[in-house]
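As a starting point, one isolated chain is supplied in structure tokens, in the form predicted alone.
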Amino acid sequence: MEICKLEHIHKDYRMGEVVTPLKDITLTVHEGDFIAVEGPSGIGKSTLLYVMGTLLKADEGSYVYGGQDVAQWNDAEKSAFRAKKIGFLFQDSTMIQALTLRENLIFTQRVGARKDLKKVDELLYQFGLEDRADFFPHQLSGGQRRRAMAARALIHEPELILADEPTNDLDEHWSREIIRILKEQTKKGTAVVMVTHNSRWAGQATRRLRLEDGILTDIAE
């Protein structure tokens, strides 16, 4: 089932000079998908799991979730979306800082509109978190962050997970481990778009994808 189709995406960035990360963009995502996106740094694949994610919107073209276009949702609305359907892993992400890891994901879960305890503890105990569950985010290494990050994308059941680099700041057991956990939600019928620079974890992917000079292309296996 198609859960988000990207057609003709067009992003400009105007910073004295026109710079266009995005051009053209057509991507369809269907339940189940794990999609690696992979280009050189600073290519604007970061600014394509923003337009996913309704952080940025997109100069032209349409962009339709769940058969709704979400040009039409107003901020409450894309609010909502974002709080109930997405994960995000991204490298810029922050937890609220006066909350315990717990507490940060209780807070998000119930944001989402979920409230179950049960997968709270669950989640810390599969990310190798339990014992760091009453710690404040400043009181976690950059590690124990990402794999932090990585349960509060997961805490709320979302249908599609916009993943940015989720194997930076973690050793090779981690690595792996985040790279099988995502590919476990596909199987559940969740949706992993994954940017990374990691030829190797891009290989997990069930579709790789090349984003360059604003274009977006599959790369032959």
Ligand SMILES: Nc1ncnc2c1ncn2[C@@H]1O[C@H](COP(=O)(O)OP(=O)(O)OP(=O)(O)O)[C@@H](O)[C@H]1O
Contents of the next structure:
Amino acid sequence: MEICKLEHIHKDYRMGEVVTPLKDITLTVHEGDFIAVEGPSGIGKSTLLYVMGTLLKADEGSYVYGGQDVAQWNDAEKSAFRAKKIGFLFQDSTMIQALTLRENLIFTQRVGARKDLKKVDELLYQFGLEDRADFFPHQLSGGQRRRAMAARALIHEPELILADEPTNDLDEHWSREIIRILKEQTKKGTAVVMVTHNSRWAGQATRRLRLEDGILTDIAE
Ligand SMILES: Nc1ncnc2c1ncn2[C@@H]1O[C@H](COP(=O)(O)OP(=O)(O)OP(=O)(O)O)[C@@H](O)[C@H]1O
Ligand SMILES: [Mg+2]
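Take the protein just shown as the form predicted alone and give its structure as the form predicted together with this ligand.
What follows is the whole complex; the chain from before opens it.
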């Protein structure tokens, strides 16, 4: 089953000079896909995830999600869509600083109109954070924060997980574990699009793509 489809997506940033991270992006994501996106720093990988997550609007091209044209959605519709369907694991830390880790997870569930405290405990345990549940984000180490963000990306059982360098700050054990957990999600039909600079982790994906010169190409290996 198709989840979403990008066709001829074009995105410029205009801040003095024009930067075109996405020139002509075509990509279809299906249930259970585990897609890795590689490419040099500053090329537009995060931009691609922002467009897919409806945080950024493309200038040209079509983005169809669940059979609907995303360009027709208003802000409230996009917001409801993100809250329910998308699991974001951003490149930079984006926890709510005034909430504890547990509260951050519960908050994300609530925004997605869910409540499942058992799931909160399960994910805290799975990511080795059960003894850090009542810590505030600034009281977590870099790697713990990354794991907390991963837990948050899964807490509302999204349909599409957008993971931007999910293994940043993590040691070997937790890098492997995060990739394993993401892979496990895809077995349940969730799709994962993961940006990574690490070819070893990209090698775990079912499809490897490279972003360069504003277009995506398959890496055959
Ligand atoms: N809001 C913005 N306004 C203007 N330019 C931007 C903005 N966001 C990103 N850019 C520029 O667009 C280009 C692509 O940025 P992006 O963050 O998508 O790259 P990336 O592939 O994720 O890089 P990295 O691997 O370093 O995270 C960069 O040159 C960046 O400076
Ligand atoms: Mg990036």
